[in-house]
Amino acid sequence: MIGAGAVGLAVGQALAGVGAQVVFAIRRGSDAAWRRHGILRTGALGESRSAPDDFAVCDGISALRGHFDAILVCTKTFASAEVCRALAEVWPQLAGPRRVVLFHNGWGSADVFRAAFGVESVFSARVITGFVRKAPHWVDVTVHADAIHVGSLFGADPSTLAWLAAALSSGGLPCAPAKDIARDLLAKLLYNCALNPLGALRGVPYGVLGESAATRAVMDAVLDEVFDVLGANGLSTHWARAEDYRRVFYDELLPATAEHESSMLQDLRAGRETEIESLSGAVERLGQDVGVETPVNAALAALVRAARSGPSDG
């Protein structure tokens, strides 16, 4: 497990809870209280706890040694280049299949890892479950929309991760292999681009955004731009048109997650870097690649960058 935030701890706990040999690689010197107290997971998917003896911890990626069936990257997407470099340095010292599974938001990080480790080694996970860190050792599942999906953007056989999906499911986090993970990831991109930047800037949970005609108009424009960009890049998701997706978005997805506050909002409140570059920023870059303008996504990206930098940064 690379990354011990809310997602990393929840996923690692689920695996450790069914007897998998889990090793967390954390930053050297990190104050990880969960190393002493274990990991507690509560919320929508039930309660589960792992004791400190149920998992191992090492100081940094450079300290990893041994046989690994999978390396789960649960960091923020903006850390992709740093994680990839560190993992590449230690890669020859690791044995086993070493399949890298990216638990990332947005679009684009898989290409960074593919360049280093090849198309057969890099997989992606689509997660549409909400995790909140209630305490250093405690992760709460605030909302669960669907099972985690794992698959390859580069044509590798997703059934090679059937064991991982089964272990996560047994540990309390439903998971399944997916043959077309790209459609799943792009569906999540649509959802996150519509909700996360606007919710973070307004400081509200998702449901509030659907209550105002003004914010609905912004979200509609975001979705139109994303569909334009996907079509121009030869990409597709589970809906052919923006209006088809909007019906599902407003009637099903938004009500089911109305109380959830995005990780982007949590990051802005804590003064941390956000994942805007893999969401609205990624849409902006994909548009630039094919000459499609994305003014609303670009504006939201700029506003989140400005909110992150703060007034003292000039």
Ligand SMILES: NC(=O)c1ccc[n+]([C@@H]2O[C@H](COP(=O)([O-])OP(=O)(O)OC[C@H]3O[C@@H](n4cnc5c(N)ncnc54)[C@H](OP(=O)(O)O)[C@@H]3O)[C@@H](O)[C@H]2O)c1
Given for the second form:
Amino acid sequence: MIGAGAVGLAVGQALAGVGAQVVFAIRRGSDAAWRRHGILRTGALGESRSAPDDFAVCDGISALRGHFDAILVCTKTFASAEVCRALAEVWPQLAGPRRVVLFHNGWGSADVFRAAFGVESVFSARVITGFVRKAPHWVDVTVHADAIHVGSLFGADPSTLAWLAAALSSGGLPCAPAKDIARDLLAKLLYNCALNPLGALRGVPYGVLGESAATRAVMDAVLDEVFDVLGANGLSTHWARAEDYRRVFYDELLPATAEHESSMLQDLRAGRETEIESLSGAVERLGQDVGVETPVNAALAALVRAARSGPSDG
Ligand SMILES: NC(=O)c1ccc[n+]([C@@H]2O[C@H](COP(=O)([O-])OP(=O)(O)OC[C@H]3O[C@@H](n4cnc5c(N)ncnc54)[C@H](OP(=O)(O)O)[C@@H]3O)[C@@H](O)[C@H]2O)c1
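Next, report the structure of the form predicted in complex with the ligand; the form predicted on its own has already been given.
Starting with the chain above, the whole complex follows.
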């Protein structure tokens, strides 16, 4: 496990709970107090606990050694280049299939890892379960919309991860291999691009964004742009047209998560880096690649960058 935050601890706990040999590579020097308490998962998928002896912790990616069936990357997307570099350095010291599975929101990080490890080694997971870290050793599952899906954006056979999906499911986190993970990830990109930046800039939960014509107009424009950009890039999601998705978005998805605040809002409040470059920023770049303008996504990306910048940014 690379990244022992909300997602990493929950996923690692589920695997350790069914007897997998789990190693958490934490950031070097980081005080992982949870390693002395074990890991507790509570919430929508039930309660489960792993004792400190059930998993191992190593100090930094560079300290990893041994045989790994899979390397699950559960960091934020902005750490991808750094994590990829560190993993590439230690790669020759590792044995086994070493399938790299990215538990990432947004779009683009798989290309970073593919460039280093090749199309057969890099897989993606689509997560639409909500994990909140209530204490250093305690992750709460706040919402569970569907099983985690794992698959390849580069044509590799997802059934090579059937063992991982089965282990996670047995450990209490439903998971299934998916043939077309791109559609799943892009469906989540639509939802995140409409809600996260605007919710973060307004400082409100998602439900409030659906209440006014002004915010709905911004979200409508975001969704139109994402559909235009996906079409021009030869990509598609589960809906053929923006208006089809909008119906599901406003009638089902938004009401179901009305109380939810985006992690981007929490990151801005705490002065932390956000994942905007993998969401609106990724849409902007995909548009630039094919000459499609995305003024609303670009403006949201610029505003989120500006909202985080401090005097030291000049
Ligand atoms: N939380 C959710 O409900 C949820 C749901 C779906 C998808 N996701 C996606 O899942 C990904 C992870 O999210 P999260 O909520 O788990 O984030 P998080 O709680 O912030 O955890 C990220 C972890 O990565 C660690 N990290 C960063 N750089 C590292 C490095 N170089 N080496 C080792 N560890 C490193 C951080 O360590 P430090 O503690 O030392 O900073 C932190 O523990 C994101 O892409 C997110 O969008 C999250």
